[in-house]
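One chain follows as structure tokens, the form predicted on its own.
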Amino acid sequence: MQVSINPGTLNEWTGNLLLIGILENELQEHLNLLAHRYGKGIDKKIKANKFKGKSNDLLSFDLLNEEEDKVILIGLGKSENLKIETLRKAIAKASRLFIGSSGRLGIHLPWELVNQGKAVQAVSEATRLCFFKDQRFMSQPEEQITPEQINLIGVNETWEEILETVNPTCAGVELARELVGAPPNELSPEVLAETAKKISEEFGLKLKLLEREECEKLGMGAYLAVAKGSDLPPKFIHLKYQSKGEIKKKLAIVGKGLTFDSGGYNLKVGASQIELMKFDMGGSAAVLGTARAISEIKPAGIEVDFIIAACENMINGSAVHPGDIVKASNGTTIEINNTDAEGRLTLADALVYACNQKPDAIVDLATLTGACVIALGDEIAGLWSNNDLLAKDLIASANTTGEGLWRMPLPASYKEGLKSLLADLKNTGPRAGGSITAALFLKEFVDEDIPWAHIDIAGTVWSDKGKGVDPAGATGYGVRTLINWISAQPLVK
């Protein structure tokens, strides 16, 4: 799917589709423009379907000329009240609609209104998302159908520059959303390396695999203690990205890699979503959708460290038991009260290799508690942060993409929970707070000089219904806000 940009204006274009954006304040401009285009008639068919351009009105004309198959009218509301994240959702909703047909798409919007690069990236972005399906494992996948050509109407050529970071951009997002959805016994520990190896092989970036021997060399202990219970083998993966020229930054991008997450002896049960368990590598989905797409758009002065510490969470006569003392490479000895805290594990390890990269700020994304579900829902991911340049820096990425970000608080005193009277930590506090002490517990695994952020993914990773731009199923949730981030060289102290 190719988009472009054209500048002219309305009455100029040609093309078989068309989706037009109605400001509810100038409604009657907007009939004056499409009588123009269609013929005196068309504001009286308007006018019979109610149609007043309020927020999410929605119009569809079929075959109103030898030229045109399907136009489509969607309300922004009033003009004072649009935003980008209007266009945004206007458009995704809007544009599912040409599902089922081909050839040319004109966009016209009140792209003056608004900050026009912003705009041009999110309808971009929500445009050709919008139209992604998962088909793989259906026996009989339906044909898709869509348009092979988007035209911005009216748009400043000037902003044509955004566009060749779309498709890497949506791109990553789709690989993060098809790692997600495929079930457990597609994607393994081994699958998720293969995928790593591909994107290296691909887009020349470096990969380095540790398997189980290396990884006990390096004192992972406690990454290690959690693959124990998997008949299949952990596998540490470790891209890097580096732009040529000087390097200005050096950053490490850290995800969960749980590809499936049976809870272990603390075994899930009644309302704990076990199904679902396949979406816990939800981070390391994310991490390497933004790999994917980084090598792509290939911002300048900048070394990106990619790392997941990938395995399964299972049950068997070597898995971790409850009340297990395992050490972590830094040292720190953990009690496993819960072995259904996980992830949290894994993270250690990997926490500790990023740190010893020695990258100028560190990001993780994990599905990591339900407790940032209940706080913040399904469309809001939970930030927690060391430093509040780095927590600024990502809220703007994800505000400017789409994402909803939320910083949650990391107080000192809240570590009183994660007291063990045998081992330096328990790897789970009292169910207070339970998304507070599990970043608390991160933070142990972090050197206190580098910048570091957590970003808890649990309620976003997944959406049961679909909503914005992201369909049922998986969402890829953070790989815009980490591409925006990155590319931003974000001047973190």
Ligand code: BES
The other form holds:
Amino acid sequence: MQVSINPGTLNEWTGNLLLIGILENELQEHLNLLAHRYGKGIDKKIKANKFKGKSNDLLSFDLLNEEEDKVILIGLGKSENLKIETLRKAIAKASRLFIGSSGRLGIHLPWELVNQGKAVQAVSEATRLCFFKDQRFMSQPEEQITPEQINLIGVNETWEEILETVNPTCAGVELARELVGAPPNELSPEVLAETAKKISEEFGLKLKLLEREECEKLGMGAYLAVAKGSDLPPKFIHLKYQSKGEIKKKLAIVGKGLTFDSGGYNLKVGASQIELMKFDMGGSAAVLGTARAISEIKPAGIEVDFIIAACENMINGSAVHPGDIVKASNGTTIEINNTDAEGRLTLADALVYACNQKPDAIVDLATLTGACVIALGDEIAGLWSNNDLLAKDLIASANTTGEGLWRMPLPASYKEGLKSLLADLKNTGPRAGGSITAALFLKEFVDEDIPWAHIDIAGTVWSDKGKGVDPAGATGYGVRTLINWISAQPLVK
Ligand code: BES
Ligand code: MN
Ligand code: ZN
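Provide the structure of the form predicted in complex with this ligand, given the form predicted on its own shown above.
Entire complex below, previous chain first.
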């Protein structure tokens, strides 16, 4: 799919597929415009179908003239309420209806009323991302027909360069969706490591892969405890992006990489959705998707370390017992009072490793707690941070991409819940406030002077029905927020 800008007017544009966004208060102008293009009868049809330009109004015409196969009108509501988000959602809804059509799709919107650069980004991403369909595991995949060319009609040519980031960004989101969607018998820690290797070779990133023995030498007792019950070896993955020239900022991104979470001896039973726990590597998928995109976009002046402690949480004779006491690589001892709180154990050692890279900021993404799903649902991820500026930047980045993100508190008093009789910490606190104690647990493994943020994506990693730009299934959540955040870094210390 190729997106390009057509600075001309709708009347000058030619193609076979057309999508027109119409504001309530501009209905009459559009009726005139459409009558001019398709003949007088069209305004009757529009009125007869009660299309008024209200948001969610949608009208589709086939074969209006010799050249055009399909024309879709989508309502955008009142101009004073028009936001980028309105455009993104409307476009995702309408573009879907072009699946099955090939050729050139023109998109005509009231670009002048919003920030054109942001609108170009949102609309192009929405169009491509809602065309995505994962058919890798079908024995007879359907042929996926979608428009090959997308023209943004009436956009100022100065926004051309935005398009250069759209394709790498979408490719990153799609990679993350494919990794999360892959079943656990296909996607092992080893396959995550191979994916990292492919990215490093194709896009020129440095890769360091640590096997179990090397992790043992580094004292990663928390991470390795989780991996003990699996027949598959753990893989600690470290990819590094370095821009050419002087490096002014160093960032680290850490992703939870449980390719399957059975719960361990605290086995997931009842309604705990054990069959969905292939998505427990959603954080690492976002990290790899971002790594792929960043190495193509090549932002200047920065280094980014992408870190994943990948493994499986399974049960066998050598699996960790509930009650085991282990030691993390910073020397902290942990009583594992619940083997299902495994993500934080892997992240503990990954965060210590990230701190040793001496970054200016660390962001971790993890499908960490069911409690976060209860608190925020599947459209909003939770954000915890020890730094207000970092939290503000991440929320701003999430807002521009349309990914939901909400800051949550980190009250020191809740640390009480992680007190152990025998060790420095327990890995699980009380049920109430479970996402907060999980974040407080992670905080114990981050140097106090490093700005750090934790994003709990347990709810947003997967969508049962599909929503906005996301088809049902894996969403690829986090990739767009991370890319935006990395690309928007001020290059001063
Ligand atoms: N991977 C799960 C969290 C999760 C649950 C993600 C549901 C998505 C949907 C995590 O490892 C886990 O099991 N967390 C436990 C923690 C508890 C034992 C303190 C949970 O949330 O129940
Ligand atoms: Mn678990
Ligand atoms: Zn888990």
